[in-house]
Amino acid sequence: MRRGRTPELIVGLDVGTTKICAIVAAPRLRGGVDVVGVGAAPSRGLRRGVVVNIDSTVEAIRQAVAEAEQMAGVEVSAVYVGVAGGHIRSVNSRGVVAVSGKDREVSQADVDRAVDAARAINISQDREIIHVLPQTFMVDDADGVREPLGMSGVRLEVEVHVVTAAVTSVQNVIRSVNRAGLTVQDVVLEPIASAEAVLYPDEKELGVVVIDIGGGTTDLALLRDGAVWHTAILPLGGDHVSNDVAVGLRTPMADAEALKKRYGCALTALVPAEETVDVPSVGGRKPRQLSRQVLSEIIQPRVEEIFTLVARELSRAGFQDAATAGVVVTGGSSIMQGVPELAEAVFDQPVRRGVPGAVGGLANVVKSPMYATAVGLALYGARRQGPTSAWTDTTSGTLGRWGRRLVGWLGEVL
């Protein structure tokens, strides 16, 4: 299966616990993009974020992509993944380097240099950088400097965002989409896809977090000065809401998943008390009618510990008051009713709910939380549009690494 390269469309994938999402777009030439076709498979090789069947992965990545193909009518070749689970870790860190030009201004050169003092970081074996973001540079005693190109000094520092991630796990989500016939040009965390999806300019510069509940994990990613200062994947979403509802209401998980996306409100203050839902029951006996208030009493506890476990996590690292522009939420999750409300309790902070923006095209069909990650990835691949290298399959276990120029390969088919 040969599949013909279209170098100038972007796939942005996002391979999720619950749903496997394919977005093909254009990009346009003032940035954003334009979105050509959509596809989405149901996902049933990932646990909380991690592959855990490749062959149910794969079957999966085939079918998202294959929809999202026949709409865009084009075929592709490689893709943006995104990876999250429980595996990633990041972490801040400070690069020094001695400008080397003759006129002592700062160049390129300098500026990779400093990157890559800051990537020096002791990390082990079993885990792999992948991403270097830089915050901000200082130049001499000039703190706060964004671009140091043409500066004048004599020392350039750095401070980044590192984050790392078990090899195996990325290799896994690498090796599944190689399988399904296409080649991954970058591997993305998935709260920077989203961020870059969901936020305006001025969120970033303020400070913002931004929370994207999925089925197996939550991610966040707190911005500030228009960079990222900390991202974290939390082992919980909206699939221990789902299995709270089943155990509480006893009832089939299949029916949980649907009274929590139907009738689900994640505070139950905003639920009139009159209103009723049919809920089934297991071995074959008769429905019953519960309070839909006794359905958001079993939500509310679930939903309220994810948003206290992300306050949690931002405040032992220290940015417990970096949010000045306050909380977006998104992802599947986030649909629910009393979301936002919630987190506002929980935070003391405005909440809003997080769409794609800067899309055109199909901008309607994605208008939706749940297509905050793959859009992201696809607005995150038009900014980095250019000769890029491969991730592949490297059954040695060594990652594929960036020196490898393989964009037209075609990655392996079984």
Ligand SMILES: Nc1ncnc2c1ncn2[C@@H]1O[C@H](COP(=O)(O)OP(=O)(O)OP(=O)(O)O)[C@@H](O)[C@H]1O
Second form
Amino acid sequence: MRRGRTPELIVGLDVGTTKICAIVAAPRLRGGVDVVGVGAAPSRGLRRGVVVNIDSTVEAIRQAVAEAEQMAGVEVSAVYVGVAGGHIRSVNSRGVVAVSGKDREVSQADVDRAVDAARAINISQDREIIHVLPQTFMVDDADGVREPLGMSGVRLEVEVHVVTAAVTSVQNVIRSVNRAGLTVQDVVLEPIASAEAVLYPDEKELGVVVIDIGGGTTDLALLRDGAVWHTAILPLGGDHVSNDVAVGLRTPMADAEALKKRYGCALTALVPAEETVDVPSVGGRKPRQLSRQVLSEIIQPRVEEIFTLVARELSRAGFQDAATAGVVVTGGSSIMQGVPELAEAVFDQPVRRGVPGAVGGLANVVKSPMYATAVGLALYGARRQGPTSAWTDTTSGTLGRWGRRLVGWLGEVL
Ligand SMILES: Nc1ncnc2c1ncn2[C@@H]1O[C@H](COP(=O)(O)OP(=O)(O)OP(=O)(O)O)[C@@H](O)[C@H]1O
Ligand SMILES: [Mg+2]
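Please supply the corresponding structure for the form predicted together with the ligand (the preceding block corresponds to the form predicted on its own).
Now the complete complex, all chains and molecules, led by this one.
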């Protein structure tokens, strides 16, 4: 059934290791989006965030999108799709140019040239740049400039966060989307999308780490002064926790997953000693009763390992003390009891669980950490929609069309 195409709607498509999720959203006048359709399907074609089976991925994308279309009562044709996986790399880079505009006033052309200079990093043939995110500008001696347009100077410098990915991995995501009958409007790094969905503006200013723990990967992004300073994907997630439970309790994988979701706790100290759980056995043996603390003792070391790796990644990149506003955990695995508490112990910082905000419409349907990436993709798309959408005008001040390209903490120049 073909229904009217609604071009101004935005679709976020999260191709995750556990589930594929599509969100159809309408941009709101003052920023944010109204969710009008949600669809999800179990994902079987990915391993650790990377597409390894196109056919099953295409099938799950079709299902998720059809469900979201049905709910929204529209037909969609283009999506903002997320990418993740161990092939992702990120670096900070800088570019310097002489201001060439008349009267030495910084023009958009100068900004573009500076960003071009900054993105000229050495990458091998099999990799491509997927993001170039400006962090801060310097005009002559004035540093920390967010909006250089119109300033006077002879020298313009920009610092950017550059994210690169393996061409084949990105191609496999795009191919899956295309084969499901959709075009890709943009490819977005998943933790950048999650950050869009769950962070408050003041956190992004002060410095915050968002950690999205999914099934196959843990994605992180560090934001500060309204910009992205570090991103990374660790090939470890909730599936590893379930696997540990299956092995540790000698129970089938599906039961381990169910036990984890229902009774799991990431911090053993939070589990009362007298609580027990029934554990199904393998090989037709009778179910056993076990202390819930034993279950937690299996889970805690794995979740602790994940947070320790995140902490190590941040200090390796030199950002161990950058998150003044603390840590936000999100993704399906953050739903488990004790996850924020354990993270607080590892990072020695305040930690909260992040659920998608800045959304209206069917907001309740997506108010779960599981939907952070998908909602974030829609929010990212709304922000990128550019001159055609009315609400971007309200954030662009007097800078007009050109200025708009640089406004906002994700004001990306490509
Ligand atoms: N209530 C719960 N308690 C504990 N874990 C949960 C709960 N609900 C979901 N999970 C876990 O969350 C994980 C899936 O999270 P999510 O949906 O964010 O992953 P994904 O986006 O598909 O995967 P990835 O981001 O790694 O590609 C699974 O490991 C699942 O077991
Ligand atoms: Mg995910």
